[in-house]
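Given next, in C-alpha cells, is a single chain: the form predicted on its own.
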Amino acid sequence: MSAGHRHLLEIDDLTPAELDRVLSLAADPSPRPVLAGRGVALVFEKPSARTRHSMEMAVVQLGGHPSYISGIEVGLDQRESVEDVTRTLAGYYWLIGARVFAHRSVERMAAVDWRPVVNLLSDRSHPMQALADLLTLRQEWGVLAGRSIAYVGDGNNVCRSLAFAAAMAGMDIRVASPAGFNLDDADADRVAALGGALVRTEDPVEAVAGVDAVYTDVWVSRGEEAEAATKRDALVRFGVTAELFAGAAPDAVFLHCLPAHRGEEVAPDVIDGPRSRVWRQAENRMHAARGLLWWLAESAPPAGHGALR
C-alpha cells in the first residue's frame, strides 16, 4: 500500500514556507482542475454548515467529486473501527477530511497512511478555520509578519491553531480568557517554538489594547451542552462590545469564525459593523480549503485511484 503521505491535523503540520504557499493558492482566481477524476469523502460526526459547503465546493472547484459521509453512515468505533473506516474510503477516495469529537480520531486515521488525511475539526484544533483566518488578514494587510491579534473568550481549538498560525506568520497574538479557560502551557511553548510571542491574560482591555485585529468565538461550542451555564458565568466579562472593541487600533478589523451569538460573545454593532470582516472570513472558508487541497494534489500526486497496490 502507499505511505508516507501529507496529512493536515494541525496547521503547524505545514511549514510556513508551506502555509504561505496554500494561502497564495487559495488567492489564485482560476484554479486547475487538478482533482480531476478523483473523489474526496467528507466525514462529518459533527454536522456543520461553512464546512461541509466550503470543503465541497473547493473540491468542485478542482474539478473533483466531493462525498458527503455523516457519521452515522460509518459509525467511527462502533459500526466499524476508525481504522477499517479509514481503509474502505482509501479504496474509493484520494483524500479524506474529517469533522470529528475526538482528535484522537484524526491521529488514527493519519496512522492508517494509505491516503492524506485533513481534519475538518476537532476538539483540539481547527486548522481549516485558520487557513480562512490568515487569508482574510492577508487580503486586508497585504503582509502578516509584524501585525497582532488579539482572541478573546474560551481558548478553544479555533484558538489554538490560530494562535499556531499566526506565529507561523510572524504576528503578535494575545489570548485573554477567564482563569481554566486559557490556552494552557503546552500550547505557549509550541507557539514560541514557531517563533511567536504569546501573551495569555484573564483582562480582555489589556488583550485588545491597541491591535490589529479582534477575534472570538461562541461560548458554548456542539458538544458542550452541559458545561453552558458554568462556561456563561465564566465569560461573561469577555464579550466583544463596541466598548472594548474601540480600545483596538482605529484601524483594526473584527473577526468571528460563525457561527455567532449576537448579544452574548459579540455585540450587534461589531460583528455587523463597517469593520467587521466575518462574511468575507466565512467565503474565504472555500478559497483557503481549495488552496490546500490545490497544494496537496501537486505537492503529492497519488497514482492510480485504489489504496492497496
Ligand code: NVA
Given for the second form:
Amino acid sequence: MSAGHRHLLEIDDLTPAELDRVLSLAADPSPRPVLAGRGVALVFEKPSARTRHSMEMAVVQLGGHPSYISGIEVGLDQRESVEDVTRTLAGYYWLIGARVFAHRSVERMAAVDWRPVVNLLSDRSHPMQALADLLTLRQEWGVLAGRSIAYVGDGNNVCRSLAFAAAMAGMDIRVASPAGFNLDDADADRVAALGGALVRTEDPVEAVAGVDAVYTDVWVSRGEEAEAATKRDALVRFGVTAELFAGAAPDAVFLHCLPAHRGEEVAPDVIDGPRSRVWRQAENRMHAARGLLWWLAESAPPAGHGALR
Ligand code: CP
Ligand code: NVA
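Instead of the form predicted on its own shown above, give the structure for the form predicted in complex with norvaline, please.
Every component of the complex follows; first up is the chain already shown.
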C-alpha cells in the first residue's frame, strides 16, 4: 500500500531546487484552486497561533478545506495508535499535517505513507517555520546565497531547521548557545552534507559579529516545562539585547518565530525596533504554507477520493 508520497518532516526532505520552487510559488499572488474538493487534516498535540491559522488559510486560498483536529480528540497512542489515526484520516484527507511532541510520531505517520505528511513542529524540527524564514529573507535581500545569519539562544527545533534551510540556500549560519544547548555533531554533519559550514560557539558576541540577520526563539519550548528553570539559568547571557544586535551588520534584520518573551530571549527595543521583521515573518507562514501545499499538489496531483481507491 506504500505509495512513495512526498513528506516534509524536515526542510531537507526538499532538494535545494524544490525549496527554490516552493519559495517562488509562495511569492505568487495568484494561487490556482489545486485543492478544490480536497481536505487537509491538521492534527495538533500542542497549542498554536501561527501554524494552525496560516495552514488553514493557505488551504482555503488553494480551494481546499482545512480541518483542525486536537491531539486530545484523536488521542495519538492513547485512544488508538499513531498508525491507526493516520490510516483513518488518510481515507478522508488529501494530506495530513501534524504538530507533535515526539518527532517519531510524524515519522510513523509518514511511514504509513497513505498520504503526504507535513511536520507542523516536533521536538526536533519546524520546517514550515524555516520556509517562512527563508521567504522573509528573500523578500529582504533578493538573493540568499552568500548572506549570513546568527541564531542566539536555545539550539532547538527552530534552530535546527533554520540551520539546514540556511545551508540549502547557500547562507552562512552561526549558532551561539550555552554548553549543552547547541546543535550537536550530527546536526553539524548534516549542515555540511547540505553544503554549509555550521559555526557553533558559546559567545553570542562572536556569533553576531557582522552578520546580515540575527534570530532567536524562546528558551523553553513546549514540552520542556520540567527543564524551564535550568534552561533559563543557562541562557541568561544569551538574550538578544540592543547592545548585542549592534554588533551585527548596520542594516541587519532581526527574526523570531514567535511567540516571544520580551525581556527574556529578546529585548523590546530589538523585537519592536525598525529592523525587526517578525510580523512580516509571521504573515509569511501563510504564504510559505501555500507555496508548499501548491508544490505538493503539483508534484502528486490528487486523483479520486479516499486513500484505497
Ligand atoms: N512560530 C510558530 O510556530 O508559532 P505557533 O506555535 O503559534 O504556531
Ligand atoms: N521552539 C518553540 C517555539 C516554536 C514556534 C517550541 O517548540 O515550543
